[in-house]
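Here you get one chain, nothing else, as structure tokens; it is the form predicted on its own.
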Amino acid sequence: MGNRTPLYDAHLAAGGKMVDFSGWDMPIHYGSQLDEHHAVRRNAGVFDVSHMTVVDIQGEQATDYMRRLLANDVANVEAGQALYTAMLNEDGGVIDDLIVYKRDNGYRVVVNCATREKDLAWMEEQTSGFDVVVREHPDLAMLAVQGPEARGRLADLLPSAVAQHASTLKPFTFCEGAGWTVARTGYTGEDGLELILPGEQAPDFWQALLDAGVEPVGLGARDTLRLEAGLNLYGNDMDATITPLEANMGWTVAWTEGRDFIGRAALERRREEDHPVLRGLVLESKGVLRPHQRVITDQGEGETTSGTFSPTLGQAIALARLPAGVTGEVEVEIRNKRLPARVVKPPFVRNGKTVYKYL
């Protein structure tokens, strides 16, 4: 048996097929993983995501800490606002991708499940020489509400202390009262809200949501959206031996002059270095595309990190590793069979609408 969180039970009474995701039991669907794909892009699901790890970090240098710790700035926000970075590692290579949420007494992080145990030890290991402390906080839940409808869904449902503020959020900002967090952040490219709250209240709260029509949405949907999105997933479009520049996140890293971040000699010298990029690919013809695909092009090979059949488009899409400089044309080897593929600059869909281009 795995971990469980708090909503293991409602998953099974909304009908939840539930498998192993990195030590935690979840739902990967509760019936058809393309219904709950549509539900987001055309109304509002939910996504239990309470098996991410939120962290908490304080302390008279929590700033100086988070700006040698990350790629991106903390300096560059304000209190209320929210911040996608890369830990990085001295090679360069990416530890985690996360969100960190700028409060007024310090840092919250949000960090992938699967890399929970090596990031609470580096977080850790880095403190030396600063005074913060690093709390993980296992008593909370997090919920996800995404879709065009999902801000007004849940506007009659959120505590008071929050309720109003939540109503006003711009994109990458936050608010938090009664215990709770809720950004106006996501994995699907939709608009929505995602929310940290404590776990006891997580199952009463799932309840009023589904009572409201917001659908249950499981693993499988929420990787196919954040694909679409063309949204990285650590483990596959990168991890610690991938820096950002080969991930398409080099908009992630600030250069502020004088900051000397983990990472940041090595991605000075990789910048100089001609060196592959993540690019999206969309398949001319039927078939699938999947990680680890071989691509041929006319300045070499590449492969595929993340693929699969786009239920927005109605084809295949996939976000793969080339030859800097590729453009057009080029072929995906599937079951010993070459197949043309257009790259192209994702996105793919954002706010339920075609937005890719091609290069």
The other form holds:
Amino acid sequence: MGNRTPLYDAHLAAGGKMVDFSGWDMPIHYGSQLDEHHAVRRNAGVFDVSHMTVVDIQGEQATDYMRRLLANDVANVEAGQALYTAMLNEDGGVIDDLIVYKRDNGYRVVVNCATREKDLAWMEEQTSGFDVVVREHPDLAMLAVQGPEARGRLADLLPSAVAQHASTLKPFTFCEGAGWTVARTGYTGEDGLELILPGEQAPDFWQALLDAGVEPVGLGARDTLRLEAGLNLYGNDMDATITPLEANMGWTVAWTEGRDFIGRAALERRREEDHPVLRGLVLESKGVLRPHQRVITDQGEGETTSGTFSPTLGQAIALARLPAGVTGEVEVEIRNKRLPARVVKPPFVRNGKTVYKYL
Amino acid sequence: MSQIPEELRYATSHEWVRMEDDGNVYVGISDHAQDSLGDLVFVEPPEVGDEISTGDECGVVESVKAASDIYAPMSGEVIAVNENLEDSPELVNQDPYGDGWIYQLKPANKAEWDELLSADDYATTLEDDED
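Moving from the form predicted on its own, what structure would you give for the form predicted in complex with its partner chain?
Full complex below, order starting with the chain above.
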């Protein structure tokens, strides 16, 4: 038996098919991954993401610490704003990608569950020399409510301490109250909110969402939605051997002059070299793209890092690490056959619409 | 609980086989197999004319989440494939023992039919898998 979120029984009650996910018993789907995917693109769905790790950083030097720890710069945002960033090792490799919520007094970050131990150890190690405390909050639940109808369905269900403010949140901002963090962020390419709340309140809130017509959505659809949205998955699209420059995350690196963040020197060197880049692929024939398929281009070989059948497009899509400058037609090797694909700039889908551009 | 029709035979690799009066057989994947895979989005059947042997990988079914090989439950020549699956792979989910058939085989050795699992025996292997 793996770890269970406060919603384990609710998943079983909703018909969830439970699988092991990095040591957690999580729902892969509740009947049809495709239907759940479409529910998020067209209406509203809720994901239990309580397996993710919530960590608070507080102390006199919390800002100095975060500006050292992270490749993006928390000084560029104000309290109430969220920031997407990589946490790098000295070689510029991505230890994890995370969301930072900047508070009046410190920071809250959400990191991946598969990297929890490594992340916490690294964050603790880096506190040396800073007046700062890093503390995990395993008692919290986390839900992502996503889709064009998500915020409307939620409006009457939030605690009064956050309801008013939550209704006016702009993208990538958040508010807090009564032990809840409500952020207009997500991992699907649709509008919606991510909510961090006390674990004991999660089952009633989950039920209220279902009663309001929000569909339960499993981790299977979470993966197809994020891939259509062109969003990276840690462990697939980047890891500790890959820099943000090779993972389509260059935009998250803040080169603020004089800021000595971990990995900066290595990234500056990498920036001057020829290095591969992460691009999108759209398969032009029938079939399904998967991770680790060989990509043959006129400038050398590459490899898919994530791939799936896109329910919205009705064809296969992938992220692939390719030699810089590759555009147009390439071939992907699937079971010893070479199938034609086009190089595109992700995202593939945003707000229910096809948006990718040919490169 | 998945459907396991009495009149069919099964392979441990979750294919079903239906014997027709003319001695040819239809092959598909079981209700249990389609349910485990989830929504199918692509089926790659063998080609008509292929000579296949028992246990050969002779095609692929892919769901949103994963690709899974299909194995030949009997030896013989592929004489037809279900062309409707090219545009409607979901037929395998909706009707695994009917409209979701994958290919038709002319068996090389009909004695192999008797070596396949009966519905009861297949049900037992599924129960064992769950233990």
